[in-house]
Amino acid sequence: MGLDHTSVKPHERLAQVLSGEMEQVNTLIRDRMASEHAPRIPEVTAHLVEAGGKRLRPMLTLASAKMCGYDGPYHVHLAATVEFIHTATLLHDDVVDESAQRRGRPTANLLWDNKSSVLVGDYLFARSFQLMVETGSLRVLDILANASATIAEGEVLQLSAATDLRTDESVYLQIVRGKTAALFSAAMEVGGVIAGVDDALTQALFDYGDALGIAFQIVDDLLDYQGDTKATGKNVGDDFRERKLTLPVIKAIAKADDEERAFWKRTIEKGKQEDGDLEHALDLLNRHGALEATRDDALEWADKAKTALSAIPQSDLRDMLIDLADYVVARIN
């Protein structure tokens, strides 16, 4: 099913057939986020919370519950969790990533100070846990625990990889699933879990959630070198003068003679730059079709995204989320 621009984008889509149960999510966030005893946690959370953002970890958890048949009540539950996993990642990232921005606006360790920041995080970790234990599946503990780990596992692995030119695509691609595939995946497994489908289609679940995460991720690596400022909110190359190592650069990197080794070296590893190294950086990505290359694992991703779908039954919303899949990659189109 082809994407017509045109029309409104698929989360959006999404996001009107869902309104009713998104509601509730929103309820059931607000409610558990309250806290007697420290009104800071609303505060913090609420900054963020409301910051606005598409929603879409907790919309495929709603989405693939209901495109299994399931009627509730605990995809809300769900949901939830996966929104309170997503937003005390974000708060820590903002720590450990020295943010002053995100979706626009100060980011909460700049409003208060990290301290509140890790605090909140570490109390939406438990809130999340909470909330899963109370639909009474084991298995949408293990999986979502999991999940969490991974996603931990990534941040670590990417605090020491990220400037380190030994990095290679295998190692990008584990540091990817930890931080941003992991719960896009385990928000549409856990989807099919509750609705009690068989083993087959929740790993197709999973694994259109798993390619998903991997397309969003590369394409925001993308367009990092070559995205729009306005559309993006980010300035081109701001991963480069953080020093990051992403699929781009990695690729540009294992072509690299001597000369043009030496200057990574110096601008990553060893985050000596100068003025004029951006451009020249992106001369030797586009010198050696790192891009391209980078563009075209993006559409196979997103590919297989939509492959992973054709096991569940057509319906509206497997429609949509192929779309969505579509819709990730269609910026680099």
Second form
Number of protein chains: 2
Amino acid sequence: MGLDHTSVKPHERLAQVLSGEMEQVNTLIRDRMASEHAPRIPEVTAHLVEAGGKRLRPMLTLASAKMCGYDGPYHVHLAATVEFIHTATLLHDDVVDESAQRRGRPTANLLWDNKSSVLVGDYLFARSFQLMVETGSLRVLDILANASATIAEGEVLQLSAATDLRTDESVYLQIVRGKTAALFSAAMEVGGVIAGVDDALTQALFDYGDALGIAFQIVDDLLDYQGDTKATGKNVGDDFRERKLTLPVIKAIAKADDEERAFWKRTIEKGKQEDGDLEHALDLLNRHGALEATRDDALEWADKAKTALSAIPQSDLRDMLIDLADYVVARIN
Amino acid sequence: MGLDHTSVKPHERLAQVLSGEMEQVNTLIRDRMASEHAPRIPEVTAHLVEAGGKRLRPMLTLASAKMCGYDGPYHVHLAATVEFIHTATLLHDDVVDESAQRRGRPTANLLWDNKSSVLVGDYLFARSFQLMVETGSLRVLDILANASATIAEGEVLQLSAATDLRTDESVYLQIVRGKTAALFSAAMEVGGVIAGVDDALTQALFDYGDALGIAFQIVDDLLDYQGDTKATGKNVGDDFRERKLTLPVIKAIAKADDEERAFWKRTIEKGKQEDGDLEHALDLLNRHGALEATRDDALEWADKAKTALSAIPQSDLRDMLIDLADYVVARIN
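Return one more block: the form predicted in complex with another copy of the chain, after the form predicted on its own shown previously.
Below is the whole assembly, all chains and molecules, this chain first.
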């Protein structure tokens, strides 16, 4: 079965090239999500872990380590670590957002309860921590401890900033780094660190993950206003209805006149929404070019991701990661 | 002001002897609970941290390290780590238990919301992790990662086991190790590990913390059925009303006839409680000597704690820890 590189998506090519190691990662995840005493833990975890996510974050770690010439066993531990941290944050996010669906299935907080989601998330976070201790690298522990703090800080910041009209692009970026980019950049960075690359290369790996994560989240936020429901699995305007200030609206508010400001104040800050408000919001986004400006930002971050990787010696894996940056923004381009 | 050792409580004597270092711990806690971007984090944390808890766990770490001859700076980091982990679990526990009061004040989930409690707990857990990375000791990281996993596992186990009449004393012990003893034992153990003591001494420190924590929790569970509301700040029968199977009831169920089993099944497993049920439960506990047997268990664990410390060379700190074990069970003796 030959691979047609023009049609196979970059994350699928990564999955094929890394399939042997991803199998080890999956085995390790299944092994470590077990609990001798509390069967609820593997039940809840399996519901999420086996729901068919793309495993993008652990693949970044594996690709980063291999691309940097690592030939030890611990990139598998770190990839599982990163997936556990991701799964723990999803469990807690669904409690915080009171979500009912994730990856097309009912959320754990709905199938079991909020208690289970909170505590199983804590368990997975502790497990991720045990896995990274096994690598014996204090630098890796430092990176992932910092990423974990950035993630939680970004989520708390979002609680208060999401409905506050004073939230500007710099606050948005902090939130996005927390909810998405911090784990992407840490996933890339630890791959280089266990491979023992120098500081400049480590920085390049971090920068790629950071920019890729930001591009990824901006695309997500843009598609919320102009996506095709069938393709994205989300309804247009979910963020508007949930009163989440994202980049398109932040850009429109920056150009708003008094009447428009009053509209955003009523719908987002006070949450008093009426029929026709979403249509009016979309009209304002178009009027101020907010959707195109958001799209330009996403493309710029994808470019930054690719530029960062130009510091890494050429290899098939590097080229797949470069293609991945293009792919992340292809849905809006 | 001379110290009258016969009337000053052992944790107060520890607080006096360790006051200089506890001041450093408190400064470090205030410093690290700050967040540049999310002011909600220090608000929520301060509400809990400054509510006047006894700081028992960080004192155990300081006492353990000093008793073992440690003269470096990192016992302060580890004491703050232990307090952060404790605070994070309290925030999550109050969400899970839907509690309205803690330490005589409204809980954070009530004053802010569940979302803030979940995410600020995650932040403190990440912060605790950063603090321990700073000690540079992989062994310390391993111990605290394992303790964190045991804590979360015990809490999940309690979710399903607390209302299940099949829960026996061994399951109860697992839950108690998770919710209380794992952090006590880790707090003691890491003090010895950074002081560089040998394995036998490290084990003795662990055993003391483990037994002290178990005694502490058994006393708590016993006082729930026979306490003086004024002294404990809890109402008699709270655990019964909240359908929590604790040691006294487990012991009574082990001796129950069919009619009594039906009573426990209705009140605890099905949660159908009527007027007079608590009085009948107390009658059954007395009839089967369950309260005395529980008291005996607590005293036995306090003795185990003291015996463990006999392996440590005599010192004032050691003797205060021995007195602490007696003090923990003094309320029921």
